[in-house]
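Here's a solo chain for you in structure tokens, the form predicted alone.
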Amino acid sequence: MRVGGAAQWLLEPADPEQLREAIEAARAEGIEPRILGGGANLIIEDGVLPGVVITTDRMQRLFRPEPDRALGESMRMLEDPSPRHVAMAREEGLRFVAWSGISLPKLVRSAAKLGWSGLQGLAGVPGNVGGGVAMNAGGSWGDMWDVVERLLVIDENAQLVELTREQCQPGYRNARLGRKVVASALLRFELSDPRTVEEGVREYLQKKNAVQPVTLWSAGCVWKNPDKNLSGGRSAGQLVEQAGGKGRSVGGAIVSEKHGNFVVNTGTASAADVLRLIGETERLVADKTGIQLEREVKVWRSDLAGA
């Protein structure tokens, strides 16, 4: 969204347990930190930002685990902070070990190179991996948690964990980690032809730049789909667009013309005006519809319960 303030306190690990160790020092001073991937579907208020910001912008190693390992050796791996890559045949193993930092179009990239199926409905989705399975990102056209195997994890008690798929409970835009951080994932795919994998990737980033303005300033879709017998089978956008919601303005900040879930920093905007749009959306499609919109997007606010 390219809005809002300064970090307090600012670190930037460059692997996975120095990620625990930053975790576990800002606990230690009674801080919960606030972990920061590519900011894609965040919002951060106006001013000073206090407490601890952890940024995963170091953690961008994306590589594949050896063959002759068990999974849990090669999950072991991360703890290395220069795994060797393995040259292998795309045909073998089809896992990708991506740390949280790695963006969710280079792992997009990097699978439909090798021809391997499973992540093309991410294409345009932005972020990173370790807020992609957070929030099992994705769309209409597939989410996160399609390819997910394993996880790497800091707990509660800042300790690296190993969770497997079956001790996730992944839902809509929610994975269910509660104070759990990922720090990396283990991703698996199905063998497919390059060629058709990246035309299926080209497929579903045209059909996306058709109904949505992924080349202008947002925090992506703002609101969660509610309920489909709730709302007759709208979509949130759908609700924002019959509501008269699009177009509405404040400040740079304007609820997209294009698609109603976006609202759009025209380059001037406050994260003041981005919150206050989103709140008179809210309230406009509450009273044409009764419908209160959930949102999908998360603010950090200036007060350290807002986190």
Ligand SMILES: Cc1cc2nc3c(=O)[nH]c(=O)nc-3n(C[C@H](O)[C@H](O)[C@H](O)COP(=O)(O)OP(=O)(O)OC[C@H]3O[C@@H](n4cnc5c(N)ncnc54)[C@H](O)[C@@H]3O)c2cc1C
Second form
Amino acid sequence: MRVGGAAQWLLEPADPEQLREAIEAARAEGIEPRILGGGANLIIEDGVLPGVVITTDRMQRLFRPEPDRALGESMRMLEDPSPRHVAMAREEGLRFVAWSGISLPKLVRSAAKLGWSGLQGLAGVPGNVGGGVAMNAGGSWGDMWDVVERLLVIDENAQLVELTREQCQPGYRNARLGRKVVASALLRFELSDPRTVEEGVREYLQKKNAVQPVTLWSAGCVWKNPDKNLSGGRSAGQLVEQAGGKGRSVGGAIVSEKHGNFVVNTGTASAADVLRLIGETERLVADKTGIQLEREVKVWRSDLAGA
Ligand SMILES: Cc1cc2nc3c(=O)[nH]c(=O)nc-3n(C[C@H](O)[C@H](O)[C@H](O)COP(=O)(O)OP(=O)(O)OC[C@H]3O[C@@H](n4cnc5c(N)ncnc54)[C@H](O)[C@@H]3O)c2cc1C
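What would the structure be for the form predicted in complex with this ligand, given that what you showed me was the form predicted alone?
What follows is the whole complex; the chain from before opens it.
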């Protein structure tokens, strides 16, 4: 969204163990750190954000686990086994270990190149693997968790622990991880053919570009789609449109004319503009339709730690 202020403390771990140490250090000071992925689903308030922000931006490893190594061990590996990686046939393994800082577009491209199917519908979704897993990013084609087999997380006690898929209860746009922080994910794909998967990626990108303002500054969809029984099958964007919300603005923030679920920064918006516009749009929709929209975007308020 490109609004908001500065972090009081910014920690930049480069691997899962450093991420664990950073979390432990913040908690030892009585601060619950906020975890920053690609920032593609975040609105950060103006001013100085007190406390600790940990960015996973330096944790950009993506590799194929070696077949003769335990998968859990592979997730903790610091060295990229590139020579073996290159030598492995594309039919082998069908898994990536993705550290939380790897960008979702890079992950989608890498899977497509190998002809691995499962995530092509994520084409055009910005952000990183950690945020994608935590938010259970997705769309009408499916969700990030369709390919998650196992996670390496830092738990409530600041320990690195593995979670199998069965130990998690991911829901719609929320993996329900609580205070757990994703360090690394083991992702499992289906074998397909590179041309088919790459065509799928292109197709999803075209569809997304046609209906969403993807080239403008936004935080993606602001609201979750409500229960279809409550909304008569209308999406959050349709509700905003029907309530007359499209095109409304506050300062430099505007509800996109292209898609009612996107608030766009036209270049001069402050976080205060964006948040006021979001609040006004929610009231408008509630007045006109009786439906209270629930936010998908995360808001980091400068008066609350660890929001
Ligand atoms: C143009 C545009 C299009 C979009 N399209 C879609 C779409 O089609 N579908 C969709 O689902 N989303 C979409 N989004 C939203 C966004 O891309 C996804 O939610 C993405 O998964 C956010 O990832 P991130 O790394 O940027 O997370 P951030 O925005 O950095 O963080 C989001 C939340 O995840 C938490 N988090 C981040 N990293 C971790 C971690 N390692 N462990 C635990 N928690 C963590 C943060 O603390 C925060 O609460 C779109 C956004 C934009 C701007």
